[in-house]
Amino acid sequence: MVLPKQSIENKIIKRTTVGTLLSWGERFLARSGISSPLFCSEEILRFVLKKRKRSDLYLSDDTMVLQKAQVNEFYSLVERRGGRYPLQYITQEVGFLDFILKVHDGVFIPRPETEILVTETLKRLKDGVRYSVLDIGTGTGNIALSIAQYAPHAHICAVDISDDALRVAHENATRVGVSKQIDFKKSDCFLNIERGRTFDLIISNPPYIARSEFSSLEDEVRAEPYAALYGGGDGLDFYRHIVKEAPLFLNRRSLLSLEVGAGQAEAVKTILTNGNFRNSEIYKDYSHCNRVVIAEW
């Protein structure tokens, strides 16, 4: 349960230094039921003070009194986090593999589980081969730019239905230095992909939340775009659609790599088998949950 919002005027901190702010933020977030309250407090203060790393906070001179505007911004953002607003939307960045990516509200936040989708797929790619790749639902571009970075001969078409997501993805690709390898295109799955264009790999982390699961979602997840979450009545609509349409866009001896929701791997494997894909393999995530399915065409 989220505690009632505390007014900034009622906070009494005599010395608004890095240490006192971190301590207050940790206590406030802990009372609000936020997990890892110190980490969240550190990340928010790092963002406010424009520090590159959390460790930089502890290298600051704790006798330095911070500016009133900085203190007020910190209070405001901590209170927002206490109200279950996603930390990544507050700091406007998220870690993924070796990258720090930009993200903001209205754009799906990459999860660590998607790192498994990327790394297991990369293991299937051979060095020096000029792969053509389609990334469906690119979001922040985390999948596309990771493949571009670690498979430098690959060329990726990254699609999304969200203009906001495409802008963020392009910015992230530019910052990483792989924008020349990626074409960003507005498309609902395959809708705006030219007929006759084919790929060696189609990869996607599609929406997979079932209708019955929405009531149990955490408030932080509910803050993310609905279109990036809802996968139909049973959560499998996008898998059926992708498997049905993918053969029109795949070369021979190509791959289809999919992230799946908890408990969906076997159902998605069946969909792939019924769609004439073969040699489907299931991979577990960091929590030992079946999370990725890769099949051959």
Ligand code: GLN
Given for the second form:
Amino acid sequence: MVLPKQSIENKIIKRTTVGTLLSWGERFLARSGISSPLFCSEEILRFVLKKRKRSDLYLSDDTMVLQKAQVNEFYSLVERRGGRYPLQYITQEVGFLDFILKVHDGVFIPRPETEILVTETLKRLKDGVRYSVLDIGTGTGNIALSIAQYAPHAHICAVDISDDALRVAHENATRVGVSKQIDFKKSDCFLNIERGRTFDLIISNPPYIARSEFSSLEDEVRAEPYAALYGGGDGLDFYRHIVKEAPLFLNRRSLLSLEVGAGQAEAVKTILTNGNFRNSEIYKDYSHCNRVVIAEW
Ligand code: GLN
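Having seen the form predicted on its own, please provide the structure of the form predicted in complex with the ligand.
Shown next: the complete complex, the earlier chain at its head.
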């Protein structure tokens, strides 16, 4: 489908309203094979018009004539989405549990599955205890700031190898109001954690895509940072590394909580057992896929 850009440049836009744009965007995205095309069209227009909620689009006067710059921005962003650029990188927002977090190109987009990692881990924590927590590969800070919010006595050290991620994570923690509970540190896993510093909980959603899986990844996923995706030949490198190093940094009677890729749970359980972790428990995600392994140290 050819974008009507030329005609937009050349003609005075008379009757371009919220309604006409939304349905044009929906049709364009549907033809490009994008799932949930109306939702995407709404989200992109919400972003362009700086509305807080999608429903605000429908509350605005549908006969309102939009500015040429807004219309052009909408067309060009819909076109980007049609080329499989992730919606969250366009709107620079992502929902996670009760939060709306900032995200942008170069930083891993949090997934709903990770909510299971956070909620199952939170269920293991007791009220009022001053837990010290290490979040490895914090990305947008979604795990760290959720734990800070729901376990208000916890203190979290959140590490990432990427400066970009650490900047966004810090911004998100500040927006949620939990930045005092979190210290952010640039570190490749445990590399820059002081020797002798120990934690009651180590939590991570590490990169876990195997080399052979890359060719079948959706284009949207490929737009995300390689370092946040690639988990070595069999996808399990980070689990082996974390399980090997974690004992140096864990207190007695502590927890190691890991998100795993589809089909990896049993292998990760074996890595944990061989590393002398006890009572590994597997939890399923929203699509009944084994997704989280929590073990005791
Ligand atoms: N901790 C972040 C998340 O779970 C980033 C994960 C990653 O970069 N692999 O969304």
